[in-house]
Partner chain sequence: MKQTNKPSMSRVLRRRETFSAYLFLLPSLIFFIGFVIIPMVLCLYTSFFDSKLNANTPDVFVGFANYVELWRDPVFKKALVNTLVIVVVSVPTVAAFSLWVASAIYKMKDWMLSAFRCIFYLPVVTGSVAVTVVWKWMYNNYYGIFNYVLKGVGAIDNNINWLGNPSTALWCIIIILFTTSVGQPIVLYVSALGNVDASLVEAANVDGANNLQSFWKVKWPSIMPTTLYIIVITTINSFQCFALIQLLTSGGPNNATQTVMYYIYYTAFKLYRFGYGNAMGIILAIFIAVLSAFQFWLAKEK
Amino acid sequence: MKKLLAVLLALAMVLSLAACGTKKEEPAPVAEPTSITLWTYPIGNWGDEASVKALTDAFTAETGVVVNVEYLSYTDGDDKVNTALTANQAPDLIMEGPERLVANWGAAGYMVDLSDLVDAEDRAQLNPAAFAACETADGKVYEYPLVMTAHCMGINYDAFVEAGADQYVDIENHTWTTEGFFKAVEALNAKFGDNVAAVYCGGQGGDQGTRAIVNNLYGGTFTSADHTSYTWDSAENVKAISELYNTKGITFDPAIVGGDEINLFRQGVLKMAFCWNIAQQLNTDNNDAGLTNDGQRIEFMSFPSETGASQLCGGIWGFGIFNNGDEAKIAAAKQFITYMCDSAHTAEAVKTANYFAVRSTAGGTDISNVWADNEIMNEYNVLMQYLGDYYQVTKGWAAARTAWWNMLQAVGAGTDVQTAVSQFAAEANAAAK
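The form predicted on its own - chain by itself:
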C-alpha cells in the first residue's frame, strides 16, 4: 500500500507540473496586507478621485491591498515622475500610454517586465495593434493595456448636405475615399467659401490629426514598421501635402493648434475637423453631444484613403510597474493589474476610462458589449478596426513632433514641398539616431 501511495503521489506531482506549464503565471498572493501607490494621468474618469476610489476600495476589499492614488496632469506629470525616479521614490504603479511606459521609462530600465501576466489566450484576445505597442522587440511587456481609442475626423453633416457633399461620404460606415474627400472640399468651398478645413500648425497640439490626414490620403507612413526611422519624406506623403496645399478651401494656418481648430469647427467656421475623437463627439459643453454650438449635426469620420480603409492614430492606456526592488509590492501591483485588466471587474475599469476595451473577454467575462447602452460609444466602436500602428514609440519622438509642425509652417509659407519635407524629416531622423 505504501508503494502504491508513493506512485500515486509521484504521478500527481507530474500532472501538477504539466498543468503549470500550460497557464500563465498568476501574481503571487500577498502574504500580508500591504499598500501600494498608483499615479495616474487624467485618462477619462481615472483622473476623478471619486470614480477611482470606488474601484480601489473594491480592490482593497477583495485583496486587502490598500491603494494610495496621486493624480497627475499632463502639464507637469512627466516632471514629477522623472523627479521621483531620480530620488528613488517612484510610485509602484502608473497609468498612461506606451510612449511613456515603454519607449521612455521602460527603455531606460525603470519598469518591471509583465510578460508573465500574458499567456497565449491573452495574446489572442488583446487588440494586436494595442498590444504590439506595449511589448518591446525582445519580448518584454512594460505596459498591460486596458483601453484604447482611435482618433478621427469630424464633419458638419448639415453643411455637407447643404453643399451636396454628403454624396461623397459613407455615413453608415463612417468612411470615405481620397477622391470623395477632395470632391467634398470642392463642393463645400463653392458653397461656403475658403474656410472648409485648416491644416493647423501653430504647435504640436492635436498633431495626430495632421499626421493622419497626410499619411492616409495616398497610403504613406510616418515611421518605418520597426520604429527606427521617420518616413514622412516618402513620395506618397509629399503628394498628400502638395494636394492639401493646392486645394482651395484648405488653409495651412500657423496661428492655431488642434484645440483652436475644434473651437472653430464647433462654431461653424470650419466645416470639418482633423482633430477629433470620441471625447469630442460626446462633448456637451455648448450643446448636446453630436451637435455644433448652433445645433448642426456632427458626424465622426475615418480619415479618407484611396480604398476607404484607413490607418488611424490611436490612444492606448494601461498600467506599468516601476521596479522599486520590493517584491511584495511588485506582487501586489500585479494583482492590481490583473484585477483591473483581466477579471470580472474589467468592465468597470474600462467604463471609468470612457474609452474602448482592448479585449472582448476578460477573466472569462464577456465585455464586448460594455458600451451597448451608450448609442454614441457603440456606434463609434466601428472605427476600432482601423486602429493603425502606434508609432509614437519611435526614438526621438519629441523632436520629430516639433519638426513636423515646423515643416507644415514652412509649406504654408510657400517653401517648396519636397524641400521642406526633406529638410524636416532629416531633422527627425537625426534625433532618432
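Having displayed the form predicted on its own, please output the structure of the form predicted in complex with the partner chain.
Single chain only below; no partners, no other molecules.
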C-alpha cells in the first residue's frame, strides 16, 4: 500500500513538473520591485529628508528601484552601522567618506569592490586626489566619490580690523603666513583678551581643524606619504604645538569639540575658528551667510604656513555598497551610484551636498559650472588648490585620532609637549601595525 502511495505521489510530482513546462505561454508573475536601503550621514542636504526624497523619487521613477533612506548622525551613526554589521543587517548603500568606507568597513571586508563602475574615462574625469582616497593599494574601489571640499579656518574679519590684525591676512587670496598668524593673535589678545582661539580637544568632532593648524604652521605632516605610519611626533609639529600652547589668547580646551568651537565663534566669543568649511560659510541658521550671530563679517581662510601655501585637509564624500550577498540588490545599488555620481543627474546630487563636484563631466554632462550662480562657492574655489593628502585612510585611524586629542589634552593639562607627543604618537603607530 505504502509503495503504491509513493508511486502515485511521484507520478503526481512528475506530472506537475510537466504541467509547469507546458505553461510557457502564460505571462510570468509580476516581479516585486527591487528595493534598496541607503543610510546617509548629514552631508550637506543629504541629511535633509525633503531634499533626498526629491532625488530618490526621481531615481525610482526612472529605474523602478525603490530606495528606503535612513538618516544617521555623526554622534551615533558609526555605532548604528557597526551594530547592523555584526547583526548582518547592514544597509545596501551608505554615503560617507573614505575614512569610514575604505579604511574602516572596506578594510574589514564588508564593502563591495566598485572598480567595475570606474572605467578609463571616469578615472580621467575624477579628481585624482579624491579618487586616490577611495581606492586601496591593490586597486579595490570601496567608495565612488561624489563631492569634496577643503576644510579651512574662519576669522571674524571685523574683529581683525578693530584690533588692527587685518594687515596680517591676504584677504583676496584667503591666505596668511605663520608669522602673520601669531602677530594677529597677539593683536587680538591685546584688544579682546584671552579668548582669541581654542585648540579644542574634547573628542573627534572637527578634529581635522586642530591637525591642520598644527601641521601647517611649520610644515609638519600627520602621516607618512604612503600612509603606513603616523608622523606627528616630528620636530615641526612639536614646535607648532609648543608655540600654540605658549601663545597668549589660545586655549587648549578639552571641554569642547569642533561644533562647540564653531558656536563660540559665531557667538563672537572666539575670534577665529579652526573648524570651518564651505558649509559653515554658507550657514544661515542664525544670520545671513558669512556673518556671526551679531552680524560681524566672517572670512574663510587657508591655514597659516611659513610660505602662505598650506596643505588643507580634504573632505571627500560618496557612496559605498555593503556586501549583503544579494546580487540583485548590489546591482540596483550600483545603478543608484551611477545615477547619482555619473549621469545627467549628478549636478542635482552635488548641489544637494553643498560641496564641490569631484569631476568636471558626469555621464557626458558638463558639471564644472554647477555653482556658477553662487558667489560664495565661486570664491571658495580659491582654496581648492591647497587640497592636501587624504591621510585618514591610514591603518589604525580610530585609535590614532583618539591619541591625537588625548595628546592635546595632556599638553593642555601641562605635560611637557615633547613627552606627550612622543607617548601618544607611539600609541598611534602601535595601532598602525
